[in-house]
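Encoded as structure tokens, the following chain is the form predicted on its own, with no partner shown.
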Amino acid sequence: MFGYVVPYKPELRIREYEYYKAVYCGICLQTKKIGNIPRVFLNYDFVFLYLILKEHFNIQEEFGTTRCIVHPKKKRVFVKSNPVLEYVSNQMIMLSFLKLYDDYIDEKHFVSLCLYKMLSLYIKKITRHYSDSFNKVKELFRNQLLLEKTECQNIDVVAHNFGQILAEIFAYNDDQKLKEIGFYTGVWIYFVDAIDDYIDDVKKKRYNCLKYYLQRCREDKTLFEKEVDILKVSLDNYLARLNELVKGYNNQLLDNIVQLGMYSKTQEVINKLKANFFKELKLS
């Protein structure tokens, strides 16, 4: 994923933050069992996936302490291996593998191609237990690339396809509620990433699903403000549905992430777009 699904730290209690870090370290150590290279792709979005699955399946956790190469002086607490942690680690590697291919297609970066080739060595091993799910995700990913390559102008079609990718990843044991959580998380991530990257994508002539939506605003500040407001309402609606689904778990850390962290991130990327849209994209 992209690192947008994170807690709002100023409202996080110390014990919640320490637990959050313990999950992150747990995923890192679980991934190390596959290999050191995949650990490079560790990001906080997968902590969110773990927290959802842990609450949904009422996983009883055990904790340990260890030092690592990043924190050699002080031992850190980590969540010990369990079936959900293993699943999350494998999904992280699988999605990173597909995203590297996407990066290579978009940017033609040699580094992305090399990393993609390296991760391909692990894919057969980690997907042997999830071959049906992996094939579904691959098919949806191919469709995502096709939509972007053909510069699809329907922003809902592109974002909803990405939502379906995360729906499959979240759907441990093919659970429908988890699919719905994954879908709304994925749609929100896709739009937030599109807003965050909009200026760079326009400058570098890369596809962005908001290109046609915002292009007609480049000479009209009033229209721009109106369109961005509509976009924000849509994002808030996605988060409201996600919040309804997550609230049932009665977990304050999850509530913090959805009710504060994701809303805060929405506002942050919108403020960035508003501050730079007319300044950076002057008409020639």
Given for the second form:
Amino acid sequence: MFGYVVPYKPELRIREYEYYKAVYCGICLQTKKIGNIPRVFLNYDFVFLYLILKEHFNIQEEFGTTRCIVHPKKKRVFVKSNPVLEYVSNQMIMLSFLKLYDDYIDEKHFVSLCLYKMLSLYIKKITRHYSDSFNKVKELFRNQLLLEKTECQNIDVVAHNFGQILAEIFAYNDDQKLKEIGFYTGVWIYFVDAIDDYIDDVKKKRYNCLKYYLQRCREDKTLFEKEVDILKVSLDNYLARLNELVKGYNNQLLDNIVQLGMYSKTQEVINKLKANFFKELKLS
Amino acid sequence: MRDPYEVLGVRKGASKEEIKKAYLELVKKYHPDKFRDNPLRELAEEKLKEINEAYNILMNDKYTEYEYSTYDETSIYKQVRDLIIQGNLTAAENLLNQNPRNEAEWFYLMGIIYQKRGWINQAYRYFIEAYSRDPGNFEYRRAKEQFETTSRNYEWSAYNRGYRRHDDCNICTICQIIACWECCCDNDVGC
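Next, report the structure of the form predicted together with the partner chain; the form predicted on its own has already been given.
Below: every chain and molecule of the assembly, starting with the one above.
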């Protein structure tokens, strides 16, 4: 997960914003119980996961205030520990663990290896409870790695594999609706990440699943516009389905994330690609 | 969209003369002039739009032709359609892959299979291909446009929730603001 799933701040109510921050702090403090190192991997996507699960299982929350090392000056409000919060925090550690391994294989970064080794100390403690789903996710991660290594040209194959990873992570208690929400979120994240990184990846000659579609547009502006339109329409369709699923929870904050946050993010990465595609790639 | 024959109230496979006659009658019935100062006006306009659309589709030769040309029973596409209805998507895909991809129908059916699996991007690409090969076919067009409508609706819901683009502040709004200030000054209320 990469921190793409965020609310659109200008349209957020102040209480919603405060609550959002409280959840973020809550996950951070929950993770602290396991260890301080995993706290570095905290990101906003997991707040979304928490919000979905909380609405789905109708969890009653309690709040507390505390000072912490990142914000020493002012007391912060946080969500007190509950089963869903614990689940989210554990999933976060699990996913970062697998992602670090992936990074290490991919780029042979020494730092990733160190972090990976450190996290593996914690991982056994966590995965005891979710060994089934952990193994499934691990399998899917391996598959993902294989697809990327063999330079899979079909963007859907890669994106949908990633969608399944998130489906597995969202599916607390193996719930079908949550699985679907996770799936569409995952596919969307993968697409947006691929668009966002496209120019960088081409420059550094890394794998990007859009390469097959966009490479042939380098000389042809109308073809490029067409490709971008197809991407945009597909992304909107994924989001529309996600929106249908999330709407049922009747939560303004979730609606903001799905209808505005994810929409403006899509817009943002596509505009960035449009602005830089011909400029940057000519130089390389 | 509803079945165009149903919208015009004619039987399937009606001749062009019959369709035209039915169309003219309906237009007379729902003409907006008749509904001036009437609360039903909007409803009538919508109805008229639907009627016009249905008429255009039916007057397109390819559509009627398509309706008439039923598959022969042994046709590969007929088999694929049956498999899709039964929900056996893998078998349908295999069967399609055994055949050369040179007809619009091939791309359309492949699109349906992918759509059922939730592979939206791929499905949309197949529908575009089918449509570009046979733009007159109502079924292909509808499949393709369905995606575009969903996309527009989603964008619209985002827009309605208050997400505006940042380039809203253009020269026009600046002029408006200045004009408003001017008003205040004239009345000795403001500055």
